[in-house]
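A single chain, nothing else alongside it, follows as structure tokens in the form predicted alone.
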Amino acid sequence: MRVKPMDTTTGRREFLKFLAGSPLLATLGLPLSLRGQYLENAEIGEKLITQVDEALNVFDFERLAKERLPPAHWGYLASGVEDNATLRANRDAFKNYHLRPRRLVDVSSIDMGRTLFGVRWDSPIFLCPVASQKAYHPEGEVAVARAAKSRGHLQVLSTGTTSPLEDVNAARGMPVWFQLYTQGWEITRSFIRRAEDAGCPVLVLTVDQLRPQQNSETQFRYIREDTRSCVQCHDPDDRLKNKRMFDNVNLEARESDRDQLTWDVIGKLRELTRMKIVLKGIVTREDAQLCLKYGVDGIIVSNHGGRAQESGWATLDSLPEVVEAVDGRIPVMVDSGFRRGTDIFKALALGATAVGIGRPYLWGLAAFGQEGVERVLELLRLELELAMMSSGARTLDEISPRSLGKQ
């Protein structure tokens, strides 16, 4: 008997049409090391939202932004540093924890409320700076200024704003925070006058990321695939000529500093100003408790969402012993890797003061302005508030150590 052979075609045709709706089937272009984020949050045939109110969750906006920013604009804001590793680091440590869940607990009312400094916010989320808004939508920083207003969150503004600050607090409706980077002292000195003269009451100096250019590769290999002449956004001559910051100042006294700073910086800012001063980038308790020794207001535990530098250390696993060092004396605030609203409960849980979003946020921003930035805060309250309710947590100082377990 003659056996008829295969064929093969149908098979082929139907494997085919199970490749292009397959999520690897997106990450081939993307570098290994971010094929598994992408994964993570990706579902077979799940198309892009297409209205603000679709979206489910901020990972709906990730891939949205992706789609509508260029690709190096896309390789700035997603990329960490080398292999990615810390990157990666800050969402995987939010998976050796698990929420403790109360039963029959009143949690009809929650309060969310925290205070930092004397000013009481509507939720412990804060949006972290980030340079360059205007990468991201034509609004840039106001936008996400009158998002933070209409939903009562504090903002901290970078130093590369290409909004300038005035505008930014008038957008708010309060003098935002003010983060700084050193540009020498001649420079840092005009900064702090001038965040001064507009009302900022706390000067946040971001210490983790010791130069300016780091060896960001995802970045790299996303510029490689964008056609566009960069001179559609940047003036070759002028690099700092959207950095509103820069108005005025002289450019001739800019220094690359940041590697010389040591802690003898906060004496010098103390002299020089009146606002709180918090420190950015701390992560051991040996840096913890010189805070406390040289006089610091507040910390935020930060690694600068995995592109400051190659540490493999998420910022969830460095926070216990930052607060066990600073033993409550002054505000710790943390950021890097949050996306949940159960992300921020779990650092809440171990101490955090307040936590704080950056690549949400922009995300937000990109994919719809004002209204995506008031979405995205939105649902990660929403998310904290369930797991409140689900852990039996009316308020803020109910959540405690004993609220989460260890994987």
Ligand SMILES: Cc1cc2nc3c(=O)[nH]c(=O)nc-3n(C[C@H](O)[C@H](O)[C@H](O)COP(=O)(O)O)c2cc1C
Contents of the next structure:
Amino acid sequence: MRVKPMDTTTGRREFLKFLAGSPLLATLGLPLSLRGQYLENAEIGEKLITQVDEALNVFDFERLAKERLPPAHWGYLASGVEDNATLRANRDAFKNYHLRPRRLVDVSSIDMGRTLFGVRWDSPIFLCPVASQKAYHPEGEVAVARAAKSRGHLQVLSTGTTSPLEDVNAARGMPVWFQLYTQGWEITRSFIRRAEDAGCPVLVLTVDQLRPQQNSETQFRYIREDTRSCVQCHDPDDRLKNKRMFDNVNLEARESDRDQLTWDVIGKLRELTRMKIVLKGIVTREDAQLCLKYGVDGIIVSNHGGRAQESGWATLDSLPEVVEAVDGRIPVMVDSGFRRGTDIFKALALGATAVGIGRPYLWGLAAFGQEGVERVLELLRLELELAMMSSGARTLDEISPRSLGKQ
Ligand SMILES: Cc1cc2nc3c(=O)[nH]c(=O)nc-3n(C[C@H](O)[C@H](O)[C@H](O)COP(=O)(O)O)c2cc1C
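Having gone through the form predicted alone, I am curious about the other one (the form predicted in complex with the named molecule); can you provide its structure?
Zooming out: every chain and molecule, the one shown earlier first.
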């Protein structure tokens, strides 16, 4: 007997019709194309946590954050650029390495301490600068600062902060590092003066976002799904209204100058400030060498969490050539895609001095405010500790390239 070939077009149409009528889909409120997507580790069907201590890993906060945030804000947080290839590459790169467990080492005492510019931190994990944190929780950057204080982590504050820098420092109990996007020289100078007056020891110049607006397709799709009016949060006549660094600033002097910056910007910044200067967004050996030539004090190997450029290149894979070029002369930090203690361990083994997280702490913030951020930090520390123990590394200095194998 001949089997009748299936009419796949009709079958698919029928299936979609069935789904469209499904009450489940109606309650989710998003079209099929966006459901479950852009969750980095979607376990469809897994229950959302209801309390902070139920979280087993940072992805538990991600699911809840997605549920709690308005689609436009979720889209801004989750988005990469274009096909999100760099966003995915950041995560996929960790799979290329495995840990090399070592046995019968006394690892009953683990020290994760790291010194950066003369300051000793209990952990190599730091909080990356992220703009507009009040979009995730009413206490925004101040809640993050309290969590950073209670858990002893370094916090870097964005130029796009929605809380005043001085309030963040007060909540942190010490001055944070200040991240700079230049805005034309007059305003840039005023930002630097304000950061210096507030006691910030380090200026982090971000060099990978050449325009304020990127080709963030995921974000734009989510904005279309949001039924609220944007005017509730954003004043169309004053787009900087919630950005506290722009308080009392002559906005007429504002220039979009990021795409004009060249290496002489380092000398210009040096003339203005005694803060250490760190460049964020360096990914090649050539630029690492130029950082040394121009006297930069530190580097953050970063692709902005896959949101700046669709290079398709993971920071874990850019890290080794930067580390090699720098050869221990200045600290090399890294961020983009770190979600597990083992991820952090791998970067440390490849020579990173410290590792930054962005989205994971915002998932915690959106889900439970300060407590959520604290729990995210605790989970990552715990996981890093376990990775160190199983690798026989009692200190960060005992983590080396030999701690890893290539898959
Ligand atoms: C919503 C969002 C806003 C960001 N805003 C800034 C910013 O204002 N300045 C900056 O230097 N980096 C910014 N970043 C990049 C982060 O500092 C960091 O490089 C990135 O989030 C690390 O990747 P991860 O989110 O995968 O951990 C932002 C990232 C996100 C997700």
